[in-house]
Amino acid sequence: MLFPKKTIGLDIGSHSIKFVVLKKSGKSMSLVDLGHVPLKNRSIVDSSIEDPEAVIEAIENLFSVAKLKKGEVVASLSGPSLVIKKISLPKMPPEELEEVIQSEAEQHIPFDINDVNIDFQPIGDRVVQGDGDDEEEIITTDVLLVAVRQELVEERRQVILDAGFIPIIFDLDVFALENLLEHNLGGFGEQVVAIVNMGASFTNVNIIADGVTEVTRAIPGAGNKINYDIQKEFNVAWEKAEELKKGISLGNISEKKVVEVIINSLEGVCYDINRMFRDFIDNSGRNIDKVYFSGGCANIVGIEDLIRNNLGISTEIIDPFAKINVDNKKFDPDYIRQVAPIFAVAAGLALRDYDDKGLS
């Protein structure tokens, strides 16, 4: 693997941009640097960069306070425009499979082919049981198709670029966190797990069997919905929302009334999850071990609670620096605890090695 001395993951939500830098030094690794600046409202919906002036204005801002050189950072890809399955095709030689895939792309995705970047990766060979009247038995390969629409590739692309910086490599979300437990737990094994990293516009959902992604969901209504609602609830602005949200300035407004209406603002989130769970268990035949909770929301007051009740699963919020070398006398331990779920995607995103370009 090819590591850079120092790596720049730089994710950029639909309602903060955040970043972190980590040193490698042998086989440990250093938190050099983070920050994180929010978005003007509405910058980014749906993925979709509908203000780039204000995203650039942005990551020049975050950069320009963290006395950042300008140079590559690794980015991160979310959301609708992006499709990743598991397809199963028979076993061929890597250069018949790379000139297969593409067709066998357009059947499963619902983009233009031509729209889309495709990437792949083999996961495992297995013996089925042929169709055919002799019941033959046949091998067949496992494949992780990945596909992103070009357009969302290129906003991102541009706007790190309009700022100053070099994107080298596009990772997805779901990727970076899988490569951050990955790293803290020093590797899956043969258990199951599944990370739901609750942001503002979606909730990303991955399900690992095996250190294998085995399905992935981007379930919408997150942290964006609850400020609608609260602000419905309350007669109150955006940015109050947000801090009722936070539990911060409540003034005369009752905690047990903010919790009920996040509580009921993300019931079809958890229903969603709990479906998506229960499909799986029932298509597999195996149950999932633990869930790990990352992303903005992670820190409102009683979230783990609430998803482990609806769920029934062990829950864990991510840190992700708990392989990582943090100095605490550069960093405040209190406020990187406090801070620690929002950086996971950036953080994963700066765990990347460079011989895999991803989507770039």
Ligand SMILES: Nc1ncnc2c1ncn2[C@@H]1O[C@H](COP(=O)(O)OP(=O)(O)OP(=O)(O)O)[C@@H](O)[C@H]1O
Second form
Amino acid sequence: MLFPKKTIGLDIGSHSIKFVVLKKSGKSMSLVDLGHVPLKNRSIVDSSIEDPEAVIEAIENLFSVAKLKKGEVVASLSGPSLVIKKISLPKMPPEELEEVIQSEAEQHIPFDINDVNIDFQPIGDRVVQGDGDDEEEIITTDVLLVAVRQELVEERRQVILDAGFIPIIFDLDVFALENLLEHNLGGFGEQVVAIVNMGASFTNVNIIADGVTEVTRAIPGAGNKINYDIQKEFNVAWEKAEELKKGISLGNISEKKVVEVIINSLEGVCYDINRMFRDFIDNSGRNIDKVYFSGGCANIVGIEDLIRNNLGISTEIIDPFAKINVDNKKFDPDYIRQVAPIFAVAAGLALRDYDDKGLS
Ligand SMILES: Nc1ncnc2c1ncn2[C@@H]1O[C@H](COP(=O)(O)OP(=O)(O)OP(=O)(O)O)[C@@H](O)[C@H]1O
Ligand SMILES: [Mg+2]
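Output the structure of the form predicted in complex with this ligand; the preceding block shows the form predicted on its own.
Entire complex below, previous chain first.
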């Protein structure tokens, strides 16, 4: 590449919208800018944009403060309305695979096939024992099937266009995080790792084995649920609950009591993650070597210990800027360290090669 190229990752979360701009120069990557703006509560519910005007305004404000020229962005989707599934098919030519996937997808997708956007990626071939009388060996291709409700992609595309940007690729949060971690680690090798992204609405979890996402789930319960539980326990307003969760403005409420509410609130999420991990370990016969943690809830004091103790697996909070040059004169290192977990998805999106094919 002759000229450095800038890429923008735009993460439209239900709690806040974030962007990361990176400059790629050969193999080296530097941070050009980043920013986030809170979103009015309930503007996005269950991944669906309920208040497009609020989202458009937030994107416009975010980028006008950053004085960023409007252009192409890589955006994403997350939540329970996505289906990501590994399926095995007999090996066949690529053109045929494309046709077969469409009919196969119908069996795996709980939505009307005409309303979904389907993407797939062949991830490797395997030789398996046939189940016919002759027990002949057959070659199968493992394919990662991704299906997203078309409506969700369209409403996101529209708010981004209305805010004056061009969504050049639609990725998924879990793939953006996989991309980021692969960049940080320089590849996964033999490791089996999981990523737990705990934002406001959902805790998105993916397990990566042999360098690809094998299983993924959007578990209900994250920052918003903690706020509801704090509100209920202490009879306080949403904003106060948000502060209590962050360990500020405690007044006469004991810190220990708040921590107890947070631990209880996350009990269901921990149980679901544990069950997902057990299923993976039972089905694959492989262990999970490490759990990487991201999202705003990674900032909750003691959360890493809570997850580690619950899962019995070593944990680490993802540093999205571990392998990105950050100019200390331009960006305060303390600030970057503090906000890092919320920028993981946006950084993973900005790391995407614009030439890659996405969901759109
Ligand atoms: N310092 C902190 N301590 C505790 N919680 C925090 C802190 N910073 C952010 N959070 C919480 O993290 C959540 C927001 O995280 P994040 O920005 O990853 O979510 P989002 O991407 O907007 O939402 P989602 O992906 O679920 O739609 C909120 O519930 C917020 O209160
Ligand atoms: Mg998010």
